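Only one chain is given next, in structure tokens, and it is the form predicted alone.
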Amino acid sequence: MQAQDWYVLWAIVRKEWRIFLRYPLNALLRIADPLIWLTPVYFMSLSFSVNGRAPGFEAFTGTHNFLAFILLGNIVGSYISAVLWNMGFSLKQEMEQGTLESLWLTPNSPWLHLIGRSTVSVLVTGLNTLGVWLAAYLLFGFEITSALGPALLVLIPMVIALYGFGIAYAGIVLYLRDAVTLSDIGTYTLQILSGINFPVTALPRPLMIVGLTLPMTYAIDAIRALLIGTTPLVAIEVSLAIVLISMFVFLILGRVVFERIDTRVRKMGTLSTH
């Protein structure tokens, strides 16, 4: 990337986040939204408990904390929710607004414009973690006091290869020109294949060798092995070995994909429709 290129990053970041912050009631719903499926997770591990334990879920997992488990789960998932929505939206806003045309037009790459809009969500996403992790905390006592730095060595690349799986998801967005349809279905289907709120090896066979091909699969496991003692489906350092390959392998995809199926709308003459 050239430096005209961060300065762009940089603008789009800047109008996304003061856009945010315009509308301070929806920002906070936004970032107290979690409290909402905590709160009866919390209540659904003690249904399940026995004497505070759930000897089931321990057994096939390695680990009682039903609460920790499918929270550490659903934070990984914010974020692939986070990043499909955002790509995809961002294209979809600009189609109905008219001025996807006018973005396109200028000089600027347009996978810039998806990463500078997709880059708030993952920051709000972190914010959203903060505000989970804090209220689980003092609601539920929950805490991660090891292997937090270890765990973050996983989740960043971890997130930046989904920037390349959105970016390659754009494309078919700009292609198909649906955008609701899509992020629903790309990322129920992604959360679920993934295991975020169970193991992956309680899917269906054929539904569990798919979910194994998933890089999301393996950190989501890692970050659980590393904070709360589940058993790993492999080693922790070949989890991080495919999240790291996976980085690098769906970035160079993503923007190969979009600029290809960018080419595509061009010649179609679609670019303006909806």
Contents of the next structure:
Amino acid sequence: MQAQDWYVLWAIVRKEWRIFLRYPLNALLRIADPLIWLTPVYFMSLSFSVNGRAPGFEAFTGTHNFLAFILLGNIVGSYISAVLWNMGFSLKQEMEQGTLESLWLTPNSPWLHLIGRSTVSVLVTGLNTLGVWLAAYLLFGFEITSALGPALLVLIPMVIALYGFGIAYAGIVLYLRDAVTLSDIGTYTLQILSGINFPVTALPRPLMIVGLTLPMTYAIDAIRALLIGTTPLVAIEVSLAIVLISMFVFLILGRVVFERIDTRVRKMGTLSTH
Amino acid sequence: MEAAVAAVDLRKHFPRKQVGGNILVRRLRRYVKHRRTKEVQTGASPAPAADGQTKTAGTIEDSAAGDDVILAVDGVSFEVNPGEVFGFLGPNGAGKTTTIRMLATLLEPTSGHAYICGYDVTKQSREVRRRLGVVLAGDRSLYWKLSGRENLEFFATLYHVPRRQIKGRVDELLERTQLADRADELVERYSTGMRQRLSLARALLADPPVLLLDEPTLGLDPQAARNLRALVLELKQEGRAILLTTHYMEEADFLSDRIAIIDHGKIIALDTPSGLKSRLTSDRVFRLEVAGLHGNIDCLVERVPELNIVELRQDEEAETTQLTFTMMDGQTNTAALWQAVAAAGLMVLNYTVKAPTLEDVFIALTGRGLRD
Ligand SMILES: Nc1ncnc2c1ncn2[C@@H]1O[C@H](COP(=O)(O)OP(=O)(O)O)[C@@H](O)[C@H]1O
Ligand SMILES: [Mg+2]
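Right, the form predicted alone is done; let's see the coordinates for the form predicted together with its partner chain.
Following is the full complex, with the preceding chain placed first.
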């Protein structure tokens, strides 16, 4: 990346942020979103526990703290949808509103637009994370113990890996032009199989195997082990290595796939919807 | 001098879109069909293309390889020089937009080459985009939730305008496109004309030597269209090469130094406006509307030997006939014409004599009107 690219990226982030704020109701909902899912989880955790403990759950995970388990899973999971959903969906949106071609006409690499756009989404998700933290602290007295630094060390490469994956995925959306269904399928699959709401070890065997091939699973697992002391699937160092390797693999893969598809779309002339 | 825009035998074929049905089933059918055509070809003499109407001699390979294709642009070659307005005139669906999109790197040509300031549009697309200002048809290419100024500032960065110069450049362009007083309003509140001007302002941000304008005055009211045309002429004075498409012949006539008339993806004539008009056999075009002819023009053609019919239109219901024609020598032939009309007992409903327009040229070339 050259200096010019950073300016471009920054301009895209600023533009996205501006537009985000010009739909105030939507912005408010996005920021308040965590409270909406947080409450039922809390009461569910109350109803499942016996004298404040959930023995079955504890056997699976090594922690009795159901709420914290789900909370962390969902926080990490929200980055998945922030990047994935946003990359595909925003591309589709630019396509439909007719601005995609204007962007493609500028002398920049198309993936700068993808990265720029989802950066805003990740920033909002970052705000959400802080909001959830605060809400959980104020409402339920949820406190973070330690190891925040190492947890971020896992989270950040995971988000970067997601970007790589998201770029490939945006290419597929560009080709199939059906962002919503695809995004939903992608996000749900990842959410179910990577153990956001329950331990992957609770999945039926075939699904569990699929879950264990997803780098995301290890990221979530390691973050939980670091922050709330669950029993990790594999050693945390191994998880970190998996996440770091997948970061590079996905970044390269993403670019290759996207560029292939972009060329193909330029052949078919389907950049804009008529 | 190097041409600012050069197209060499540029072609674009689209697969014919099929709506409905399962994509896999369609693929399978296509495959089976493909196998069959192959068998036929290897067996007996080469089979003629299945769908004769869309195929021309040069594209048999294509039709054998896939199935139906749309020949959106079918081998066009032309050059645009700096300081020249080059008009692309043709009816809807002629292939104007497709050509522009290929030059703008948005669409890859099926074959042929195109160069902007010497850079190849497929191989050096980044260099090409740096030198291009493009205004595509339609007014949805801007961010409606941003103000005019915000749009321009955003795109200025994307076009790599040095940071210090952005504000000045944006102000200057807003002034120039008469948007300065509305610059801080959201684009969603702009009129079509204002959006079109803002698109043009955006195209000028990088001070490009080449402008591609696709139907720049489409949907504008007459005053707005006039202003835009004046601006185009100014931009030409600055030495830019301008390629503009239009299906308004008056506009092409007024703005262009040279015009390519395009129909069914092919350039059927390329000349200066006056050069094109001089192709008609006289400097007058006659229109005659009569009743009682029943489409049989022999009685006229026989008696007026130098009559050159440009267009013949029948109105079945009213039983009238509209003739557009030229005559070699207006003076003497007019007398012959009226004698013929009288002899055939025709009733004259309307008669006009005008200087020829590009529309007449188009009709003479294709047998159809531009707006059919
Ligand atoms: N993406 C596309 N896919 C299939 N056909 C297309 C596509 N774009 C244009 N066409 C077809 O190509 C032909 C030329 O279209 P176009 O270049 O838009 O004409 P014009 O701009 O002169 O009106 C038309 O028949 C149109 O339907
Ligand atoms: Mg068009």
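Numbering follows the first chain given and starts at 1. All values derive from a computational prediction rather than experimental measurement. If you superpose the two forms and keep the largest set of C-alpha atoms that fall within 1.5 Å, you have the rigid core.
Asker: Hey, does Leu21 budge by 2 Å or more at the Cα between the two forms once the core is superposed?
Answerer: Yes; Leu21 is a residue whose C-alpha shifts (by 2 Å or more) between the two forms when the cores are overlaid.
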